[in-house]
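Just the one chain here, the form predicted on its own, laid out as structure tokens.
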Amino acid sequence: MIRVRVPATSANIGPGFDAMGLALKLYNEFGFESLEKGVEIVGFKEKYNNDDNLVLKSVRRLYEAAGKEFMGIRITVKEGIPVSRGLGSSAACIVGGLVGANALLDGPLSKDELISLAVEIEGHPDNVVPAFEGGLTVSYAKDGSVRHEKINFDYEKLLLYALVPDFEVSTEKARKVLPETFPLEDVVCNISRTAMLVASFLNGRFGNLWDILSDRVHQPYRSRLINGFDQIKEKMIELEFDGLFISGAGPTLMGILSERDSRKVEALKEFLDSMENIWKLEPLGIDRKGVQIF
């Protein structure tokens, strides 16, 4: 049997819309196994259960580039990444799939074509990347192959906390929310706060990054379809987190602090108790290798 661990990600990063990615120390892992006929799902909600499966489907489209006949296959997964919050549980299967497959057939495609196919079926790479590389990651497809860079930094030195709430999110609807144009001014201010946040990651800054976490394109629309999102903002700030962020689509959230403090921390764990949806509050470390075959 092939064992596949996949990290969750993080993805846009405030203003790095469909471009930045970051892997954390959460994970979903695959068991894979071929069968001479049939298909055996095991672990997944019963509503994955079927051929829609996106670890399936991921394993079917790895086969056919491949150029390899697919006969039969057993699947099997144990879940640590909740599913449509904003922490690449699509992504993670998809990767999963292809990289569990592609071992199954002794390695006929590289980790580049792997990514690429990865992207095709996903739909863009911030999340698919960083699954891969580990790390903070940055990306773009262009003719169907991905361009893409892994941002090396001091991660122990970026704390992360995600608040994950007990509603979903899809990201159907939160692509739906998005404006189809946006004035000049709007995408220079994602520009220039895209490069001024990776400039901050390579120098180490992290204090009070509010400002350059802020962006004008995807976050004051999704934040509408999070419940209770300005009341936490308000009281984050009040508490002197350093910035906070949607996790991809969301409706989690990430939190930053550059120094160690209980007291936030702990504050910020009552006030969310007193919210009117049930709120986890989850230290996350940043994953640094990606998906691991184990």
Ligand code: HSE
Second form
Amino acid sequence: MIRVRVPATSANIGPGFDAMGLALKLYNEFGFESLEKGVEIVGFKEKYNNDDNLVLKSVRRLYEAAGKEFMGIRITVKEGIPVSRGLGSSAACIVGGLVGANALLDGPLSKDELISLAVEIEGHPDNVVPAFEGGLTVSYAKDGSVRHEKINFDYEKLLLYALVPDFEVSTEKARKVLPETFPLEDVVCNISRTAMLVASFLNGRFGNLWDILSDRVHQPYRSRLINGFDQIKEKMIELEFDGLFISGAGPTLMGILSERDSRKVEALKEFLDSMENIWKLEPLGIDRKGVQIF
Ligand code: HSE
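Okay, that was the form predicted on its own. Show me the form predicted in complex with L-homoserine (HSE) next.
After this comes the whole thing, all chains and molecules, with the earlier chain placed first.
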């Protein structure tokens, strides 16, 4: 059996819409075994046990790209990444399916080809690239291929706290609320903030993140889909967290601290317990390795 572990990812990181992403120490594990005939899917919720299963679709797409006839497969999953929460569960299924099927076929596709195929299925590169590479990445897709770079900095310096609510927001819905065009000043705001964000990571300076993470392309629109967003943000400013961004398309929020401070974390937990929805607060490290066959 081929076993594949794929990290969760947090895309956008404020202003870097569809371009930046980071891999997190939270994982889905998949198992793949060839069958002579038929498909077995084990470990998913009932509603995902069908031909639309994203892992299965990605497996089939890999066979097609490799020019191999698909006979049958058993797919198993141990899900650590919550679904439709902005933590890259779709990207993990796509990357797991492609890498697993590629390994079953003894590796006909290169990593770059796998990344391009994953972006073709997902539609944007900012989750799948860190899921492959680990760490913090920037990327763009052009003419069917993907250019990407990993930003290397002291990952231990950035303390991330995921605020995961008990409700889902689909990426489809969260993309539909975005405008189709933007005023030039909003575009300039995002370009300058994204450049500052990359420079801050590289120089290890995490001051002023509240301003740097405040983009004008997606967060102002998506925050309205997240019940309690304004109160949580206000509280985190009051508690002197160093920043906050919507993880991917939401609804998970990612809080940042540049130094450990259990007093701030406990105070935030207490505040979240008073909210209408249930919010889990989890410290999450940055995964450095990306997808692994183990
Ligand atoms: N960049 C994508 C979006 C990530 O924000 O829609 C979705 O996970």
